[in-house]
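Only one chain is included here, represented as structure tokens and corresponding to the form predicted alone.
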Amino acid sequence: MKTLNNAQLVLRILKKNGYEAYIVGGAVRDQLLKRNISDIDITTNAKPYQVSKLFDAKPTGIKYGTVTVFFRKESFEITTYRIDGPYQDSRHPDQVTFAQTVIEDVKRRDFTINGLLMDEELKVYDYVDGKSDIQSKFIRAIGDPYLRFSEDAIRMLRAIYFQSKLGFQITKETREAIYDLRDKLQSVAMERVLLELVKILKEKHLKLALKTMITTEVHKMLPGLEKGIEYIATLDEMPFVDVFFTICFTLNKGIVPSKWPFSNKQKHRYLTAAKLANKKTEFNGLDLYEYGIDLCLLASRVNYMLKRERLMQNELMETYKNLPIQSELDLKLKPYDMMEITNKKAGAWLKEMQNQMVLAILNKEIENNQEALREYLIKHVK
């Protein structure tokens, strides 16, 4: 409640100085739904420079009338009432005009459930029937859904995100607009698509959201995920984010499309785990050593969810725990000992010999002790 209380104080300061000001968007929706409130956005008829005179503020979106205000160790985005001009890039308006009334500002927003206002006394103002849609559990675009999604195509995924978060149904008109305009998602930067998708995957009503992706054919706009989404939507248990992507890429023949802006580490993880899942359904000690426990657990979980094998997480952990060696660093014969014994300088041979020793230990050909490794070294060194 501290965040809400401080936001109320910000509103009072703005109003005391002769301006209108309201909390707007998700915070009002969540207040009505009795959900936890985190971020709070404020809309006002004060211009950015006027807001900056009253608070410690930083211009974070000045082109669009937004400043971030720092107040009592918290931050609030404050945006001047505005009307958006035409959108050429399906993301940002070409120009922004400051609006005279809050009603004009509200009507350019995305969904009715996000178009509610709340004053400093927590009184709610509704100019778009948002309260009715919250009560009916509907996600409905404000005004013409074709216009809203043409302005910013990512709003189609945001509708599905709110469905995943709240469990609401998307209204017929809004759903039809998503279906008709789904191709516009291909013009959206993949960084934005991935960010919105990950948010969808983390919410409680993911299965409902995936079914909407299928019926609107949005899933066909997500490279390499189509078969995975169609399969996962049939499951009772929904996967976590990494398992979701790995299932999708496993069913995509182990291919991670280059369009996805994953980090190198993420891409390697999904690529290796997907190929591993397609290659094996059971993992031995050699696999655990070569790929590591993390990737083997991921591939095993994927195969379990694909109904290829039983759940083997505990057995894999136990097998890994009991490996006679988990790293070349665990070898009882150290590199400097190997060089001294062979009278050879450091080089590629050293790494190759360590790998041979590790494999021999894992295959139970030798034990990991100095005497056995010394004999093995003398016998196999070139």
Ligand code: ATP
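Positions refer to the first chain, counted from 1. Rigid core (definition): largest C-alpha set, two forms, superposition within 1.5 Å. Everything quoted here is computed from the prediction, not taken from an experiment. Compared with the form predicted together with adenosine-5'-triphosphate (ATP):
Between the rigid parts that turn between these two forms, the hinge residue, out of 36, 350, 121, 324, is 324.
Relative to the larger rigid part, the smaller one has turned by 15° between these two forms, according to C-alpha superposition.
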Given for the second form:
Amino acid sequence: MKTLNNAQLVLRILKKNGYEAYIVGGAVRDQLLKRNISDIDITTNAKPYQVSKLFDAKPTGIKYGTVTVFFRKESFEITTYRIDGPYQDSRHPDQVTFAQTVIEDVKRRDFTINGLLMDEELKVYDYVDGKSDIQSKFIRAIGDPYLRFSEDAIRMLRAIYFQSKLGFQITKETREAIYDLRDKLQSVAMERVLLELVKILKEKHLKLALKTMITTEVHKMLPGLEKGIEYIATLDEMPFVDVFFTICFTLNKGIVPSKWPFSNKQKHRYLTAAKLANKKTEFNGLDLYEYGIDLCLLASRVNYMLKRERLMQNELMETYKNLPIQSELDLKLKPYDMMEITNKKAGAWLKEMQNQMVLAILNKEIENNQEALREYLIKHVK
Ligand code: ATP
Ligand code: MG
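Now show me the form predicted together with adenosine-5'-triphosphate (ATP), since the one above was the form predicted alone.
Every chain and every other molecule in the complex is listed next, the one we just looked at coming first.
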């Protein structure tokens, strides 16, 4: 488990050099909740170039005043106190303005539970009333939620992400602002939306998060996912990310809206699996041959979660392992032999014949050996 020991040393070095510095954000929150700490953020009044002089540092977000510092085999994101500049399209701040005080810096952060500070002695400073929200398990926007979500609409999804991660309730005021401003999510780059959504899907309290998406109607802002989210929120067992998307697109008539910035491979996978799941249940050897084990397993799990069939994962794997042939390349009669036997030139008929042979083998009508295939060829060639 990650500790704050090295971060405390980094704070001491900054202080010894005359700067203010605190641990801030998720690390403080998770430390107070006795949860695993992932990444550690530090906020300081030292400017990026001043931080870089003291440590082995890489400018990772220099536009936003952030450098990544490497110290004793750990890395820390060190950001200079800032207030965010004007926003455009609910996206990134257009420019960064450095702030004089740490109080200004915490007030620009998203939620009270993310606005706590910790010094090198692990003493907590709370300028946003975050401690009491941690104790009562509340996600509450810092300041006016309408203002905060208008500045950066992704914060609405972040509220739901922290709910999925921590199981906290979102306060009434913050929830109502999400409902009222949900349209603004449409102006956020889909890359950011997808990133945040996938984070939500991987956390423990997903069911609670999906229910919030429904009550705030945020799910209607997620193209093609509305029906799926409504269905999945009723289940006891939550699906993994791929199964989640495939259920959604299956219930969306097999359509994957092009707005989602999936990779081509991912998109193709969801599209084919959703179509397959809608086409039939209880896949057989032929399906396995045609679509491969991965897509069949996915489509079959989706049909199971949609209560269209029983759980067939092990059976499918067993059937796949025992397929008499897995590719036309495995045919024991080669195209060259087929041409010689029939005295025909290469052409479309070859491929067709191979497919026919594979089918016959999969259907256990013939065996995959030279003799049987030669006989089959002579009988069926036109
Ligand atoms: P996680 O456990 O997911 O890492 P985190 O709280 O560390 O949670 P990050 O996304 O790593 O979240 O961001 C670090 C901190 O930066 C947050 O705690 C918050 O104070 C601030 N922050 C991040 N994104 C925003 C945003 N869009 N608006 C305002 N503050 C933000
Ligand atoms: Mg973090």
